[in-house]
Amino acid sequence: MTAQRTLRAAGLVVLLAVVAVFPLVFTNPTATLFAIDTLIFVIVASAWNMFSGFSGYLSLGHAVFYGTGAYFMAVAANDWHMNGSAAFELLPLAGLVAALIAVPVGLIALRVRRHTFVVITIAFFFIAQLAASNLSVTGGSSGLILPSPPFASATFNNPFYYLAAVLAVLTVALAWLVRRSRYGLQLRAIRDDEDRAAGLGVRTMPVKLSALVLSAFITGMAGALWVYFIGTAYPMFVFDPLFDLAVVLMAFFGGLGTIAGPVLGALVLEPAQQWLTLQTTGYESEILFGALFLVIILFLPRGVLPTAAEYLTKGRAVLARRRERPPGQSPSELAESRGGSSRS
């Protein structure tokens, strides 16, 4: 135990090392674009993970939380005249303007039980996006165009990808606090059994609700900090269901309820998305990344980190037990001695 524990703090300190010097070894834009992107989704999928993930109840509207970050950080950024370093100091508010849609939202779909909270989720997502589409705070179908960062062209990337990666960290440490904490004990028994949860004494609504409103704190932040990067907020980009869908994905494909798992499939699965789309037209790379959905859920329903581990223990176990067998003894001789020895 003490040398896996060695070996992931060494696994850690080395992603950590790459993510640092990323853009300092990749100059070109588009390698950093990649990146922010990547990094962006590690934060909404784990935030979306430390939600759906823990407590069970699958959220296909949490482009909502993201939306609404990234609208108020278009509206701020322009209304209040602020631009450079100075508009990230907006992010937290984002987040929480976001975190606030999310208690309505909450009260209203956490009502009801799972399958049902996924409908109830899709719908809320295209009341957002009609809302996005026709209300003039948001400049309509003609969007919102954010003012342009001060930043060195050379490195205009930099400063985004760092503030992502600063998330990013800060968001995985945070879903790993709530999971070995007794909030997190607590979403999890929601997420195994609901009504026996609740007969021991959790309380099942506001445990839900503040993980919901937790989550789309941090997703409302990672939408600010997209749409400042990209600099206009359209309504079809803003509020995406395919967005909701590759979150989705990139959870399951890592492993729903871990840690490492949306961690591990943003960083595969955004990388090859935006890498199919350079080398495809059309909608080649929607398609093959709905195929992937299937596949994973048909044959890795637990995604590939719990699969590999649940291999590496059996695989273990099978190495402990030659181990045992003296040369020359069969595997049923074996189990014939350990018989005997325990009926002496």
Given for the second form:
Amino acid sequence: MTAQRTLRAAGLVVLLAVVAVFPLVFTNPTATLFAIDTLIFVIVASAWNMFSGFSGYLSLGHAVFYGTGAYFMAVAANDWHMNGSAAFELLPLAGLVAALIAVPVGLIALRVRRHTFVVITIAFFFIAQLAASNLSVTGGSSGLILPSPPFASATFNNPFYYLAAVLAVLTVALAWLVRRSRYGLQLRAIRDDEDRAAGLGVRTMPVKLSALVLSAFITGMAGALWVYFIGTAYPMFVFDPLFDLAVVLMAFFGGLGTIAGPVLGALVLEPAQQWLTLQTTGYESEILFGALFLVIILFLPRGVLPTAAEYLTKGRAVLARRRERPPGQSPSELAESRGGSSRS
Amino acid sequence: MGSEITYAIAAGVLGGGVYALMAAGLTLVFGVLDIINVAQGILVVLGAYLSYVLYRHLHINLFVGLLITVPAMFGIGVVIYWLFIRPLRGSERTSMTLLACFAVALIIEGVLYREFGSNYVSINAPVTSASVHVLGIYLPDIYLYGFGLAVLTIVALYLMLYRTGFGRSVRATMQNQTAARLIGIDVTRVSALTFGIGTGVTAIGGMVYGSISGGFTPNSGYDLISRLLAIVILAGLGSIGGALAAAVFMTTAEALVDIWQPTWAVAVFYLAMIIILAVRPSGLFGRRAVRAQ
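Okay, that's the form predicted on its own, but what's the structure of the form predicted together with its partner chain?
Let's see the whole complex now, leading with the same chain.
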């Protein structure tokens, strides 16, 4: 096991090193643009997973928090005349606003479970979209334009890239901490059987709500960073139903409720989607995206990582059995040794 | 002002009948299969486009065209069930089926965009422009025909559910799938047919929707599904009668608010839903009440 842990740590170091030097090697702005998009989805997919993957409450309304953060950023940067690195100081504030929105949303939506919860998150999404298209503070359907950051054009993308990278690493680390903690255990107990969890003394509502608020906080920051990067906020792009679907797909692809799963999903699917969009017209990429989604759900329902882990365990068990069984062992002895190992 | 209110109420009630029909399909599928078909909205739009093509290009009367579009939508529903819903099993089935329906919706939307583009189209049949003069208002004929058609279909659904052997199998499956299987009901077949029926009604809903709405695009599916979901949640999932009441209530309320607040009228749907859920999480006509019928 220690060899595996060393291997895992080495892999992590290599991954972090690649993330750190990526913009120095690939200076092409299109490459860094893809990379920033991907990192933002790493953040959001991990944050989504921290709530939905751990608790089993599938949210299709995270765009509400993403969009709230984005619009807060757009309005605040304009009204308070903040630009450049000063504007980055608004990110935690944007996260806070998204977290504040998550409190009433959670108080209403988390009273119901399963289908009804999913549907209510969708409804909140539509309310947010409607509000953004009609309120005057968001500029309505004509949108808002953010101040353009005073960065040198050759390395324009780099501050965004590194900020997104730092946020992504922090989010994944936080997800890891949550999963290992007593709190994470409570969340997963809720996922497996909420009534039993409540019976065992988990205060389910505060646990669920705080997970949603935490997730919304991170998602809001990601939205704010993204909108400052692209420079415009339109209701149809800020509140995009495909955004929710993409995030969910990433988590499912990698493995719902795991730490590395959403990261892997974002790293694979976001560049793939960007590439598809470049290669095809908008409608074709929508069809392909839907088809890809169906393929993943039908053939990899538990995600790449859990499926791979299962095969690995199976393979190891076969090897171990072969090693265990010396040529002359009788079947009854074998059954005994197997029974013993399964009980332990 | 008085005639405006009369018109709003008339249009709201009559239009509500059509939404009730679409929502009935959604809630029936939920009751039997325990899935939420979020593709229902885009399926209605697909039905509307089918009627549009038949009428505008092949010059088939809208009502005669239903003889083609209803079986077609029924077939599409059965195929969707067989290919994408039936294989999904296990503990995550609830969320998986919902996502699968969402993916199907995306594919249909993409195909519609490809075929018809993103411009608004409308079914301009004589029946959509003629109107009758009642109670001091001019009401387009299509509202009356659409409402009548929706009521007939809902009555037919009820008769099927409560007066036929197949309906008995459907209700048994709704109550307890395992027990239904044990007494020899082919649950997969019942599920496939129910999904087909739930989709088949979108052909009728689509034809009327396409005629009473000023125009539609493939994007209209989002607007429709958000209303339909609000209706079935407000009614309580699985309740057909509740969906009827909720649909009429919501569309009438929306039409009334629309008189003085056109931009926010659609928010009535969501607000009503959220207020009800905050008070009564199982919806107005919760599942248990329906099961007791």
